[in-house]
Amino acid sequence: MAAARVFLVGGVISYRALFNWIRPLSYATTMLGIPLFQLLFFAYVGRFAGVRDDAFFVVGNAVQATAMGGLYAMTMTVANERFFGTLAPVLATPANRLALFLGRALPVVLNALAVSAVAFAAGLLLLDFSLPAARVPALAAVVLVTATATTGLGLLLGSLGLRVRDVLFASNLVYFGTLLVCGVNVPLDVLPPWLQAVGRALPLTHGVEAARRVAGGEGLGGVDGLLATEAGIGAAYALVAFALFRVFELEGRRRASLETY
């Protein structure tokens, strides 16, 4: 019961505390504006080059929009505890560490779903993309799995933020790297084999493929393997992230370096 309270209430309070300073305009221009203009840019470039139709870019970029929350928000939710000087008080509590750590992911996943929904709505309103209502529940399930997996990678980057000085650089590198290697705007099969291998080891790749199949009319039963792989990759990143979190916590206590740079 106490662990569940830490997971739910602690996660929400932490998210509000670390992001409550963001004004609505700032939120709209960053979390919503960047994915929207990214979607329009790649869709019109694709039209001009004649390589793919609008649906390819709408689905790819709308699913990839989960990375705005899953990578950036999750990274900063964990790393900002150190930056704002609240890490030591948090770790001084006897709270369950797994609940404390994973609870910060729940609001981020919900935020990632909202950002992706806005991107899909923009594609429906502004581009040559249609989505029958019957496919929406299955597509929402795919996006949920993908957002959760992406948040697992964000947890890993956030854990690194407890030790490295500039974790935002790593978040930027990974975010823009997913645009290339995860099949979002460039089909995976045209990439060099080593980049294909990198893409398949990252979240988003299998989620984007599953979303395109579902948007094309395939049911969840036809993409269950892709979703299982996506969930497994996200879980693996989250487990490594928690292990690093515990190592950095114990090392920080031993060296009294929890909040030093």
Second form
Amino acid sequence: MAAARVFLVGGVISYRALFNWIRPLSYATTMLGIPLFQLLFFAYVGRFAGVRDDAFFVVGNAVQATAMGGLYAMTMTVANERFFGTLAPVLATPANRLALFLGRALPVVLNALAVSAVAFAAGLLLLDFSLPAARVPALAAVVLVTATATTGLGLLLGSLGLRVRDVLFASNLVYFGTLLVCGVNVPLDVLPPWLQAVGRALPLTHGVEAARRVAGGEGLGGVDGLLATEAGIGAAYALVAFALFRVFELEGRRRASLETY
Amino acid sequence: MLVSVLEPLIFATIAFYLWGAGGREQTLLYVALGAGLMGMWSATLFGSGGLIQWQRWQRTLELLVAAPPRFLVTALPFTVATASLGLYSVAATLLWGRLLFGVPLAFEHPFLFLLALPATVLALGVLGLVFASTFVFYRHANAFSNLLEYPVWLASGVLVPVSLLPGFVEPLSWALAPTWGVRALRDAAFGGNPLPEIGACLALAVAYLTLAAVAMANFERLARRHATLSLT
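Same protein, different form: I have the form predicted alone, so give me the form predicted in complex with its partner chain.
Every chain and every other molecule in the complex is listed next, the one we just looked at coming first.
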């Protein structure tokens, strides 16, 4: 019961604290505005380059929009405990560490779904993209799995933020890297094999491919393998993230360096 | 490093692969120059406001505003310096394109290219001063500036010609220094006459400076009246 409370209430409070610090206007412009203009930018680049149609870029970027929350918000939600000096009090509590850790991911996943929905809506309104209503539930399921997997990678970056000085540098690099290697804007078969391999080891790649198939009319049954791979990759990152979190916590306690920079 | 070098390289790589896959007739040099300008704009956008924020966090903003020289004069070298970081972007994307994608670095007018670069940096730097002025009063102006990276990339035609965008974008593009900067660099590289575009960059720099002077004076006065300079 206590672990469930830490998971739900702790996660929500942590998330609210994040956006209380950066204000609702920042949320709107950063979380919603940037994915929207990113989508328009790449759709027009795609049109000019003559590579694929608008649907390719709408689905790719709308699913990748989950990384705005999954990577940045997740990184900040964990790493900011150290930045704002609240890490030591949090870790001094006897709270269940897994609940404490994963609770921070739940609001991020829900937020990622909302951000992705806004991006899809922008694609429907502003670009040459259509999506029959019957495909929306399956697409939402794909986005949910992808957002959860991306949040796993965000947890890993957040854990690194307990040790490294400027973890947002890594978050930015990974975020922009996903635009290149995860099949979001560049078809995977165009990339050299080693970049394809990097992409396939990251969240998003299989999720984006599944989303394109579902948006194209395929059912969830046709993409279950992709979704299982996506979920497995996300779980692997989350597992490594939790292990690092515990290592850094124990090391920080031992060396009294939890909040030193 | 991220904004000036790594981010432009990632975007340049995306564009190189897309152009390669799409079989566009534009040369990859066209793409490399566009991606370089994208980095220059990002460096200006985030650096100019960031320097005011940094002064605020370091508690030196009040001292600079209170000092006898006009703050406009103090801030101008900062913003031009941040814009000049974009030179790394241009150099990095050209070098990256040459080494990894075999982009031929053959410039029709190399001296005019070297003239277009500082003119572009100057125009972007003074535009950065306009942005920086908003940060003097609005502590959270970054919420707005964060939003401007992609729209200006689109509206200034760094990768996609403005003529492909909705009609209302073209008049907006005329007021943006990156529009004329990228045209000047491309004309110098491909054999056109970049002098009108260089002139447009310099004219815009004068217009931006006038706008920045008015904006800075007003935002400075408001910040003094509301005593918000030191608030983070």
